[in-house]
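A single chain, nothing else alongside it, follows as structure tokens in the form predicted on its own.
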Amino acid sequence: MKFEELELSGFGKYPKAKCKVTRPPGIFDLRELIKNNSITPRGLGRSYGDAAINEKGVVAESTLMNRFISFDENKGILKCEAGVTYKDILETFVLRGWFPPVTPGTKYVTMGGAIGSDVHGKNHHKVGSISSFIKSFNILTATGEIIECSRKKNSDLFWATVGGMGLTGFILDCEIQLKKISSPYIYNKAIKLKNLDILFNKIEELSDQYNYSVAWIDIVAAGSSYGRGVLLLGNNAELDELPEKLKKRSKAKYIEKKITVPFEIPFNTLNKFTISLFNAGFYTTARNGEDFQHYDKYFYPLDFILDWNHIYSKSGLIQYQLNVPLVKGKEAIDKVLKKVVSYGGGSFLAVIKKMGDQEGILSFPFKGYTLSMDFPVKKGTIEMCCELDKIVLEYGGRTYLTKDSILDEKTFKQMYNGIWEKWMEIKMKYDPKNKFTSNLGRRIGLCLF
């Protein structure tokens, strides 16, 4: 088997580590790999931190295991290998009237990565995360055994793998229930809101009336405009709702238009001044109103800019996402935002969503509010994020492992208290020698060595 020595990172480009990388084409190669190595599964590397990095072993990419296996046209059940991406599914099935039931904010995610992160989307408050629609999967464990997992078969391994960050085994394939649609368009309703209090009131008032809900906020606006934002609500549009020109476009293959940031900007262009300018411009140009948006624009606006993470320079960024309970959720988020401002910080992109109930062990979501922000890595950033962790803990919340770069073992175990212990029991049952490990796993104490 061929290996390459590569410097790897997550999409945030922080941290980085030299890793031994291979791309096994099938089960036989994976079995041989596991015999003599500790491994980390990796899809397209879209987790932000070090979840798919392994400087003490091998990183096994799933990109060659990317075939569709079967599709039930009547029920919408797709069986595919773990390296199949959201992009693959969209390009193949949207024109046939099917759509992923849950999607993250980028289509450049493999199904193995989606399960390992138990990804959620703008409709979590209605339907939960991707695990709600995974019928079953086959996973290669540390012994070389292939185990079929579902809610009824080997359910302990099913729930440990969903949201388990690739630390229970190598997902080989999965069955996923797709969603029936009649058009590729989303009905979108935008509402400009003057401050944080009004924004939260509108989220509570309107979110449950729509399948999709997310609010962009300006975290650097001050005074009476503090926390101003735009609430975006949506539903899948029926074909007969669309104007004639969109009805015609619905039947044609979608052609993506892309721009790219071709190289890493050599210095950090993001500071309080430039972030303030961007946020003010976004809010000023936003309009109240309704329209129909193609799913690509609605769900994946940042995919339009290839390698957009280059704008954060070589230092990279930290994507910080928290979830806090509904009770005192606004108070907790208000406290977090003010802490960010006290450090002279800001976020190029900051969003708030209402979350629903969720099964799972290490799955990030639970009923509450989630806030996601991105910060350039510079002096004071790590210290600030550690202070944010304290606030999240104070309110009984947690941070998202898929985006995490800095969480320490003590803080993680406090955030996931009573949860990580149950997960560890299952991990030790199927992988007592820690064959499946990662920099993240070792950092937060989910891998013993």
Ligand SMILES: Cc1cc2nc3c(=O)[nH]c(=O)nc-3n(C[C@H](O)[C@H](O)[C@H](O)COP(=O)(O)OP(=O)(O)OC[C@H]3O[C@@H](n4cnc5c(N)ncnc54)[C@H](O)[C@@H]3O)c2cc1C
Second form
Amino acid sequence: MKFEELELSGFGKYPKAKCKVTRPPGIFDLRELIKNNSITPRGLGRSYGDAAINEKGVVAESTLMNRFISFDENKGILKCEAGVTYKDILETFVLRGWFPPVTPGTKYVTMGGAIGSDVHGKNHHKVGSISSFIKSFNILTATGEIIECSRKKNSDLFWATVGGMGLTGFILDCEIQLKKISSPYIYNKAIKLKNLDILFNKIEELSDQYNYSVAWIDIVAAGSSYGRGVLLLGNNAELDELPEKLKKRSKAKYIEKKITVPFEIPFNTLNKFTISLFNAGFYTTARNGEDFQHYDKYFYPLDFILDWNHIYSKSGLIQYQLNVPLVKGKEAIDKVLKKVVSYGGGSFLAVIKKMGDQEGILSFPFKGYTLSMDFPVKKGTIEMCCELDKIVLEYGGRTYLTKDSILDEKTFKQMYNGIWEKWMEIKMKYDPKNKFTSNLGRRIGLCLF
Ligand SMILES: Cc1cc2nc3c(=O)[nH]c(=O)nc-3n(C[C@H](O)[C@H](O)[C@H](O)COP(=O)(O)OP(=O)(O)OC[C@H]3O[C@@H](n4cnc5c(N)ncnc54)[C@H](O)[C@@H]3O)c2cc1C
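Form predicted in complex with the ligand, following the form predicted on its own:
The next block holds the full complex; its first chain is the one shown before.
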């Protein structure tokens, strides 16, 4: 098998580490690899921090294990290898009338990575995260055994693997229930809201009436505009509700236009001034109203700018995503926003969303409010995030491991108190010698070495 020494990072480009990387073409090679090495499974590296890097073992990418295995056209059940991406699924199945039931904000994500992080989308409040639609998967465990997991078979390993950040084994393939659609368009309703109180009230009033709901907020605006934002609500559009022009386009292949940020900008372009300008511009140009948007524009606006993380310069970014319980959730988010402002910080994109229930043991979501923000890595950023952790803890919340690059073991174990212990029992049952490790796993005490 071929190995390369590469400097790897997640999408946030922070932290970076020299890693030994390989792309096994199949199970035989993976088994051989596991005999003598500790392994980190990796998909497309779209996790932000160090979940898919390992400076002490081998990083095994699933990108060559990317075949469709079977599709039940009547039921919409797809079986595919772990390296198949959302992009592959969309390009193959949308025109046949099927759509991923849950999608993150980028389509450059593998199914293995989606299960490993138990990704959620704009419809989490209605349907939960991707694990709700995973019927089963096969996983290669530390002993070299392939174990079929579902809600009925080896369910302990099933629930420890969804959201288990690649630390229980290498997912080989999965069976996923796709969602029936009659058009590739989404009905979209945008409502501008003047401050944080109004925004929360509208989220509560309207989210449950729509399948998709997310609010963008301007965290820089002060005074009576503090917390102003735009609530975006949506549903999959039925073919017969579309205007004639879009009905015709529904059956045609969608051509993506892309721009690229071709290189890392050598200096930090993000400061209080540019961030304020961006946020004010976004709010001012946003319009109240309704339209129909192609799914590509609706779900993946960031994919239109390839390598947009380059704007954060070489030092990279931290995406901080928290979830706090509904009770006092607004108070917690208010405190977090004020703390960010007190550090002179800001975020290009700050997003609030109501979340629903979730079953995976280490899965990030639970019924509450999530807030995610992007911070350029510079002096004071990590200190600020540690302060935010304290607020999150005070309100019984947690942060999302797939975005994380800063949690220490103690804080993680407080956030996932009563959860990580249960997960660890299952890890020890299937991987007592810690064959599956990662920099994230070591940092937060989920694997020993
Ligand atoms: C622009 C952008 C928007 C995003 N929006 C969202 C969002 O809305 N919601 C959300 O939940 N996430 C979101 N994410 C995060 C992203 O969906 C997750 O990090 C996802 O796991 C990345 O998939 P990947 O294939 O790149 O996996 P990687 O980043 O390579 O790996 C992620 C984790 O999965 C594990 N893993 C990967 N493959 C396997 C395998 N075969 N077997 C076992 N474990 C495996 C890895 O070890 C690692 O712990 C976003 C990321 C970006 C860059």
